[in-house]
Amino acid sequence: MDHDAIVIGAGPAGLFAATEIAKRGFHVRVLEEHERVGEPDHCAGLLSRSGLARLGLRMPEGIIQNTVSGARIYSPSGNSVTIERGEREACVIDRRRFDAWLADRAIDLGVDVTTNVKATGFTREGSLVRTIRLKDKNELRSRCFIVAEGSRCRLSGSVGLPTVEKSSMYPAFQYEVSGADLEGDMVEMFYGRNVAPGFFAWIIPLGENRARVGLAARNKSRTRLDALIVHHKILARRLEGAKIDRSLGGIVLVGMPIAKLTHQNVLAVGDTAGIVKATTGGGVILGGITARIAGKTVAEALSQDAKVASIKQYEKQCKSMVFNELRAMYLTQRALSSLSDKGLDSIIKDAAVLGLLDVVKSDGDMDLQGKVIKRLVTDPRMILMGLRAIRYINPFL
């Protein structure tokens, strides 16, 4: 074999998995199709401090562009609620530099990262995948493979792994702007069927009157964002006179993880596995946590001659650790998406009036949202709020 393990994709999930394997003395290679790790980027770049601590990351200062203390959530009618604890809870990062730093960190720990190489398919020997074919006609052999190719799932699907459902992939578009009128430490989120059906629009401050302004929705994300910048009474005021410095598009996932994370000696991690918070589309932290489990599991399997039974422990551990959290967030997103604009107005108004924000402030966690969701669902005030909002469920969904 050329390698003990090969990872396809040098995003955070792939690099976390590869690092765990290399730390245990095995030869692992990461294949990245782009010329530079981290480019192009497709992310809003908002990561919780608690999540970074869970991953054991202490980033260089040059990667952190800003820190934020809370979020202001706007209903379709313009009413808002603010969630903050009085401390800086999240970092706004430069994803290009972040990914490049993770790659350098992985290389320092023994990972072989190869860029500008595109994987085109796998070749089996019996029931196991043993070879990955490259666009330049070369082939590489390995004992195990980890697919971190993102949500397109082309390679993972070709070996029998489930793929992320297209219905859970929402197009997203984002501008980076300067000269905006912003609250420097507050993320702003905008809901509404005429704003972003199925999801929301956002403003993430970068400091010095710069921001990322984006939107994800079921369709026409760029068209909707362009219209909001001109016509939305709050967004338009924030961005009046602002200059667009660059733009980027991507995909936001709002579904559940795929049903099976391993197939023989092949594992799926990160977006390829659908391990993303449906409420916000964020996948770096939970994708990283579970990718580290994948790396540790593969290393353990390699020490036992790559036994398939050992590899399957990755799926069991992921399900016990994060799947209930992901399910709670998925159901919450589905519930919000089922409401009309009047229902969303009702939810945001009642959350403030009934004191439910206190629950969010005391138990909220940007990444592991299941605890606060469970507490809210069992709170009598939440039941009252739900009874008021349920009148506005869209009958066509």
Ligand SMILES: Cc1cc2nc3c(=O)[nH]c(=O)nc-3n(C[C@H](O)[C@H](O)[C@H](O)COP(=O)(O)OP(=O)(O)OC[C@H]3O[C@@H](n4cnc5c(N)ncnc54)[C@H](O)[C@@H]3O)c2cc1C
Second form
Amino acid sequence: MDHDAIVIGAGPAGLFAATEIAKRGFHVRVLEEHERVGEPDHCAGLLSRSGLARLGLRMPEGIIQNTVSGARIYSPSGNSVTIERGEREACVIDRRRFDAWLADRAIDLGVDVTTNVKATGFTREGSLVRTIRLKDKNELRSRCFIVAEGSRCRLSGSVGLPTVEKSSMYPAFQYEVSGADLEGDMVEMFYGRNVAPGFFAWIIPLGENRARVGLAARNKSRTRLDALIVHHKILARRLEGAKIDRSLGGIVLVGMPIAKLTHQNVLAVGDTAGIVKATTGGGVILGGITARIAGKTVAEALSQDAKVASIKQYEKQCKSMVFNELRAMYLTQRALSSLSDKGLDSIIKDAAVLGLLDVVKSDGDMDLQGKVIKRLVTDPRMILMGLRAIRYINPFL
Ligand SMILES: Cc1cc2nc3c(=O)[nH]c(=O)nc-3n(C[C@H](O)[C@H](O)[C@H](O)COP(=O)(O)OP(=O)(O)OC[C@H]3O[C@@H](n4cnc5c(N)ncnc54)[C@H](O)[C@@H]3O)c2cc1C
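Please could you give me the other form, the form predicted together with the named molecule, since above is the form predicted alone?
Every component of the complex follows; first up is the chain already shown.
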């Protein structure tokens, strides 16, 4: 065999997985179709400090662009609630630099990162996959494969792994602007059926009146964002006179992870596995944590002759570690997107009046949201809020 493991995709999930394998002395290669790791980027760059600590990351200067202390959430009619935790809770990072730094770190630990190579398919020998075919007609052989191709799921689907449901892939669009009139160091989130059906629009401050302004929704994300910048009461005010410096598009995942994370000697990680918080579309931290588990599991399996039974441990561990959290976030997202604008107004108003934000402030965790969701749904005030909002559930969804 040419390699112990081949990872397809040099996003964070692929790089975290590969690093764990190389650290344990195995020969691992990461294939990336683009010329440079991290480009083109598709991210707002908001990562919790606790998540970065869980990943054990200490980033060099230049990657963190700003820090934020909380979020202001706007209902469709413009009422807002503020969730501030009195500390710099999250970082805003430059994803291009972040991914490039993760790649350098991986290379230092012995990973071969090859850019400008597109993987096009797998070839089996018996029940196991042994070869990956490349666009330039070359082939590479390996004992195990990790698919980290992002939300596209082309290769994972071709090899017998389930793929993320199309209905949970929402188009997203984002501008980076300068000269905006921003409010302090808060992230701002805008909900509403006329704003972003199924999801939300956001402003993430980058410091010095610069910001990322984006939107994901069931459809027409760019058209909707362009309209908001002109017509939305708050967004238009913030962006009046601002200059658009760059733009990007991508896919935000709002569903559940795929049901099966391994198939024989092939594993799916990160967005390919649908390991993303459905409430926010954030996938770097939990995707990274679980990809590290994938890397460790593969290394362990490689030391036992790449036993398929050992590779399956990845799925078992992920399920017990994050699947309940992801399910709670998914159900919350579903509940929120089933509400009409009046329903969203009602819960945002009630959340402030009934004191439910204190629960979020004390128990909230940007990544592992399951605990706070569980506390909220068992709180009698929440039941009252739910009963008030229930009449606003959209009967057509
Ligand atoms: C607009 C937007 C904003 C977001 N904001 C946030 C945020 O603030 N915080 C957060 O945590 N998450 C955010 N996300 C989600 C986050 O970007 C993803 O969860 C994350 O990038 C997933 O990492 P990954 O490594 O699984 O996949 P990716 O980062 O998508 O990496 C996949 C890599 O595989 C490569 N590749 C694909 N196919 C092949 C092939 N056949 N051969 C070789 N290479 C291949 C791609 O080029 C790419 O480099 C956002 C997403 C969008 C769209």
